[in-house]
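A lone chain, given as structure tokens: the form predicted alone.
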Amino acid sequence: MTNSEPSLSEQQQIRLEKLNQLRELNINPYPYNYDVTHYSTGILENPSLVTEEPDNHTLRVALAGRVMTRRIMGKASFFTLQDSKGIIQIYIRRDDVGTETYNSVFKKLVDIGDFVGIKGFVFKTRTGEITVHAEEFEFLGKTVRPLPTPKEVENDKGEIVTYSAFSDKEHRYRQRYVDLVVNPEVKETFIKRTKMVQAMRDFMNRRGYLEVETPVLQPVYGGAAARPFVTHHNALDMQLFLRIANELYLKRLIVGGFDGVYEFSKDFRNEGLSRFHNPEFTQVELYVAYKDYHWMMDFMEEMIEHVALDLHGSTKVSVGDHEIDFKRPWPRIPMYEAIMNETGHDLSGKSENEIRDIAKKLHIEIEEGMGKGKLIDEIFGEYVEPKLIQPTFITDYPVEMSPLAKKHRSKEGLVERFEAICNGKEIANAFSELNDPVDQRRRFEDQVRLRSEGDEEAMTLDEDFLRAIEYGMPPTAGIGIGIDRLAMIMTNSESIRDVLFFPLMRPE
């Protein structure tokens, strides 16, 4: 980047001039390191660091961060420094840091957003604000592009109104690095997300389950109903797919003798974007041998109750206009019963054509290639799912909707499956896993038929997985929990993009 580039703004050109001036003063504008001893919040929350009369024994602090505001006042000035923990006021004086550093560097060459290092002691101003008195000042990083900063404007009533310079959602998603700087409260969402994942991991580890890794690149994709992303391996000259789920690999490990395995996985589904969908998303899948879906319901509600308590100190979480309570036990409602309650139609025992007619009466948009399972799913998604705000288990799905779930032990035509619905959206899907290789092959073949009839999301037939369970798989309970959707609830976020650092966006 040079001063002659026509695309540079006036502010960028000025900052590049300052960059050159720093070098002319033999100051490295991009030094290699700086030893930090304290952070802003640690200082602000520790009154014992405040000293009235500093001497040689007074504790000195060293902190580093961005300059966010400045008040130049002749021989002494105030500025605010923002580090990874928060923001704190700094007092800097010419007589302490030296005339050249103060007059030539701090006053003339430092801009909002620049990184600096400060060493000094902590005191309180006359107004009682905890402040660091700088005794040493070091330049740590020059910004050549100005940060968007809030602006204060006086309105017609004489009131001062603050306008954020970086509030547009699309800009914030595209430039998350800027969003985190100028809207530091955004960090809390992602800190909570990390704590949520850690609480889930600790919960599973304490029960002895093993965290594992399975392939992202797969020769045969499976484990869910979705279209994949396709890629090519040059050396082997073979087509590969980004995984849509890790289910079939984790079940191979159950075949291999592990009693409980889980994985926090990045999965990829070639689908549209929405408030609840991002083509790249995170879920955790857990498989436990010798258990069934009844046990898994107990396990999930206990784990999510634990997460809510860990993050919020309560089982109750505010989400939009609702207060969601994760306290156990959660309601358990069979799928056909839930649909009957909301539509007045009993779908049990109905043929595909009868259900298609009911869907038309309910004004469901029907696409070519929709089978019985897809039609039922559309009815449920339109009339039932949005109304389930409190955490609820919807159980006992039609066999056509669940090619990897075991047939229900007492209800013909159904499987032992549940979905956990909360805040109007599915957050988890679980089965008593199908371990009968003959039945599993038949289900895969049904999926292949649906695919030939136009259902692009129908599953493919995985011969290696069939071979694995032919060697024998014990009774197993499995679950997949959507981390992004659960994080939306736990952080009171409106969109999945609010809980992803870098959501997929259309090209600018």
The other form holds:
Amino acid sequence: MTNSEPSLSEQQQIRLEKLNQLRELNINPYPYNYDVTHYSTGILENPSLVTEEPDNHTLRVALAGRVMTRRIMGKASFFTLQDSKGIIQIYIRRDDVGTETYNSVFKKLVDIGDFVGIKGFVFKTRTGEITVHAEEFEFLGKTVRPLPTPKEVENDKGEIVTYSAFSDKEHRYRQRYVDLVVNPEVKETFIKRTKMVQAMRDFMNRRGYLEVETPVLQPVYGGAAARPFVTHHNALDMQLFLRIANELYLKRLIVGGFDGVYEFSKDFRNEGLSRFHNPEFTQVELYVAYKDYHWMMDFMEEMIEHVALDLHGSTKVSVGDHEIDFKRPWPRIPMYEAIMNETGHDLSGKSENEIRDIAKKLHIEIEEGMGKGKLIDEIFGEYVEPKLIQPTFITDYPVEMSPLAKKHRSKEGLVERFEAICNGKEIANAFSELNDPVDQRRRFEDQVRLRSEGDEEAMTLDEDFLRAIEYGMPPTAGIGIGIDRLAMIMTNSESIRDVLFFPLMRPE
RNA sequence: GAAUCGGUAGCUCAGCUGGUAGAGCAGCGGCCUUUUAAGCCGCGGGUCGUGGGUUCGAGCCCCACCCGAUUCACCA
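Having seen the form predicted alone, the form predicted together with the RNA:
Below: every chain and molecule of the assembly, starting with the one above.
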């Protein structure tokens, strides 16, 4: 940091002055700890705590949090205290906590946002609100910057209306800490995301699969079609890439003898940003030996159905205008059949040029160097994918677009691959893993050729990975599930930024 | 990268065909011992995103730039 400080607003200056005054009163504005016995929600949900006539035997509660609203009425006040679980009202009187604490500290030096600790008993106000009657008041942390002050109120219809909401998306993304404090639903979204990951982790652990960690910094990147971030290691004077996928390392572990391995991982792709794309994103990849992609479809259905039940108590989830039902089984439609259904064109057995003509007829924008796989992908993305709202498996992709998938056991020119599509977007990609080292080398070489022809997303040849599967890899099913996109669906969020605490933003 | 919309007080926003900036909340001073968007009286607070230009005069008009949102493109 430089020593040039931005000029302070009047409110910040006033708060800094209050900070000094606290110290002059011998009150540490930043004390070290506070013994909390109860949370706001715990008190609100437990009516047996409410007393009318407190005595020595009445249970006392101690809670801590931020002051969010204040209603001062002379010698007594109400304020709301927000802790990690929720908000509860506190009643505080001069005659209970002492004149100095009440007049000099509470009324003069406490601001909205400050941390305080309260000890007292629980009662009900005249209007029936469960409230903590403070008998002791302690200062726990001074804020020197004013918090946005949204107010929630119930209108005649019983709806919650929020006034002065902290709603500017830029501010919310940049200052997520503030967003979390004042917009309670944000916390809910992220808690749900974490629960979702936990449900998946539990599900895989119960089947005995091993959670592992593989390198983020890789000398050769691979496992997906994408441009990488490039970095440099000083001591080894070596170019390194941030991983774009975990696939090739996890398969090395299958070679090494694990039956099932999975990893929740941040991957990095050097691409544009959008509602569905952040340069760093999370996926879980799972590889299971002696299984194929049919088995993997069963597995995915079961796991995601379980996640939906775990999060919502139902297989049905509201997303935008749709209700998405994750109940098993999900439709399984071969890709050519799905394209046929939507466009009337049958691509099976067609040559690259024939497919290019069909793409032209379908008004697909065709660019130099688009191969067969890419053309098919474009047609699919334009005509089929957006229509698949309910979870659907699209199966059997052209070999040209799947260099790591095993060729189909009966359909010429295709591989045993599926993508799970939901709400018009891919949420998973899986295949029967290619374990024929000779075929794998040929596929890599095709990729190298594409790269030399200018396809920046084509894969590079990973000689060590080839060596690994030359030692032998069992039949294996593998899958990658996009955690951010699944979280968007499970939390009914319309932007990936709403399920990332700190989405990438330009510098301020 | 393109289009559209937006950036005014700590927060949410208003500001007409250009006339020198406004509300609510928040803040400050005062009153108020069961309030709840507490209330009542009084007061302060602004580089109107940045830089140019037009004009007697710009928050408003023009140009360039910065930042964001959304859509499209790119992209799984």
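Heads up, when I say rigid core I mean the largest set of C-alphas that superpose within 1.5 Å between the two forms. Positions refer to the first chain, counted from 1. Since this is a predicted model, take the numbers as computed values, not measurements.
The rigid-core alignment places the CA of L362 2 Å or more apart between the two forms.
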